[in-house]
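The data below hold one chain only, encoded as structure tokens and taken in the form predicted on its own.
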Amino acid sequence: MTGDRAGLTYREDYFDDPGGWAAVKALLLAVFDVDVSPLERMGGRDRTLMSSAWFDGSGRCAANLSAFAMPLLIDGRPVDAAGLQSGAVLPEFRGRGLFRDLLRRTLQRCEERGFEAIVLYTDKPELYAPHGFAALPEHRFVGPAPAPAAVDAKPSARVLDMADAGDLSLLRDLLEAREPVSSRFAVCRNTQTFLLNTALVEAVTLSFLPEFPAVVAWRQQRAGETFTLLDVVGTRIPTLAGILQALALQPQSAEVLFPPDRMAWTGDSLAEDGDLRFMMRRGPVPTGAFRLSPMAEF
């Protein structure tokens, strides 16, 4: 029955409670088959999280929705934005209006915090459209790969090992001091999200380029013919040609999964056609084709 809260208790900001954190992990694993446990060895959760949930009498998290600070750069302007994530309801508690209640509460908390914009990813945009969210199409950028400046250059990059404490610390430091990868649309800070995605995003290689310094997230396809760049984390953004030279790669084509306006390279924009939709509530809309890096998805 819609609105039925019998046997349930509402709680906020419970992640510092080991039982609450364990219950949310179990909920996300049950509903999405996503294990967020890697965060525990990567510095813990994002301390900006505002979480709202309904718990049952046994301590299970029946329904959850979280918001977190996600500062953006949109067309060169800093935007104080929030991201919504971890919206889930256990199957046996659906149809009772729990998610609608949590969405209302979370949006109110974001309003009180003064966020200029709120963004999210969902495969059910119809749930959010009545609350002022609009779906914005994302694009990837493809084209011929730039020629390396020196054909016989030796690689200067090395692959990071996220199980190594030194490499993890190096990446965390760069994430905290990072330059946005794009002026058109990019996150300004997303340390915990990026770190978790190193464990969740498939077939991604992280390489450290000491001359910038920067870490690039990348993969190769079609026997090395196509180079895909997922993200760049650094205090200075290298060009695409500089990245390929540091990696000692000479692919035929390149695919960049964020606006490449800082790459000294231009590709054709192709609309993404996946199930997930990027949605925004208020805030400035990018004037050109854009995509949030897969390492920033949440």
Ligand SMILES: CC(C)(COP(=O)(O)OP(=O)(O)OC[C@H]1O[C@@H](n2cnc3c(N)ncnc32)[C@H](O)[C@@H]1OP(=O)(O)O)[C@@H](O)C(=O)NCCC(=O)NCCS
The other form holds:
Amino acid sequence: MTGDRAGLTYREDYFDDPGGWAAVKALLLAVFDVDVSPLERMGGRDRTLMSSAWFDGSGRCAANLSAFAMPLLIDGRPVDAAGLQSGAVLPEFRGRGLFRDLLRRTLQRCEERGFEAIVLYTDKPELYAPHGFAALPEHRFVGPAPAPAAVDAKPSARVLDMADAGDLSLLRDLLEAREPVSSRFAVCRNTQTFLLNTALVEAVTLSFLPEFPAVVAWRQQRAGETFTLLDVVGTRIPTLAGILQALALQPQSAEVLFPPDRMAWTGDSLAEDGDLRFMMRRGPVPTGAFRLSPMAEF
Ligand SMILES: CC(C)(COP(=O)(O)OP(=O)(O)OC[C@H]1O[C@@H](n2cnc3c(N)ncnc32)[C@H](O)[C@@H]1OP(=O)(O)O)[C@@H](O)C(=O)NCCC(=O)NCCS
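Let's see the other form, the form predicted together with the ligand, since the form predicted on its own is already up.
Entire complex below, previous chain first.
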């Protein structure tokens, strides 16, 4: 072990050890101010997680990087991809090469597992570019909302309550059976990420549309003038007009935060200008404008 790593121990896949899980939770809270505790009442961690970390002598997690299976559909083709997340080093351990070491090990583990592509979000793309990751611009889709099919319809949808065990289990079952929300670019399966995002994504409403069945993640802006669609989880994907009808909403404009090829609606693509960059290593680059649903962001 090098001098810089004296007193530190390398460990893998420690999330089933309560001490290991608590230490990683504390690291993520300290570095990102993100609390992953809601996962505990939502079925626990993603079982595909492959984590690599350095722990100090007192059991603190000094540095962590995790990969998880994130199967994607890109231009109609299933892609066996991994997502990288929770890359963090406690301030007092930075600048010693710990992150470089974890990235090298994680990429090696992903190679051994045979993932075709690796994706991540970061505000520091320069950290990953030397390791074969390229930033891909993301776009949202905006345009006039489709006309409602039945103007005075009552909503057929009801709002889900994530504190209710029945609603949580209904959503989980749909997440496990879902169709990708887009054929152009979408996750096929991301149950735990979606569940955690129900607690982390701001001002999102989850509505259950029993006629499909599907759960729609949405919000309104400008006093209801704009309807924003974040994601649809269903075995059948309703059109945008069908969703608005089920919610009994008549907005003037719509924005869809994933490619709307299954929505029977088209919008203009608008480049996202946030701090986070989506990066991909290997794998097929999507041919058209795309973005991942905020409910699939990690
Ligand atoms: C970014 C972070 C993970 C780096 O950890 P670290 O252990 O200090 O990094 P290392 O010492 O292993 O350095 C690895 C490389 O990253 C570079 N680097 C370090 N901190 C960086 C930063 N803030 N911005 C850009 N590059 C950085 C180093 O120069 C080094 O480059 P090299 O391999 O060409 O020499 C750590 O500062 C951190 O936890 N920051 C807050 C959370 C975060 O930003 N996470 C990663 C983004 S998703």
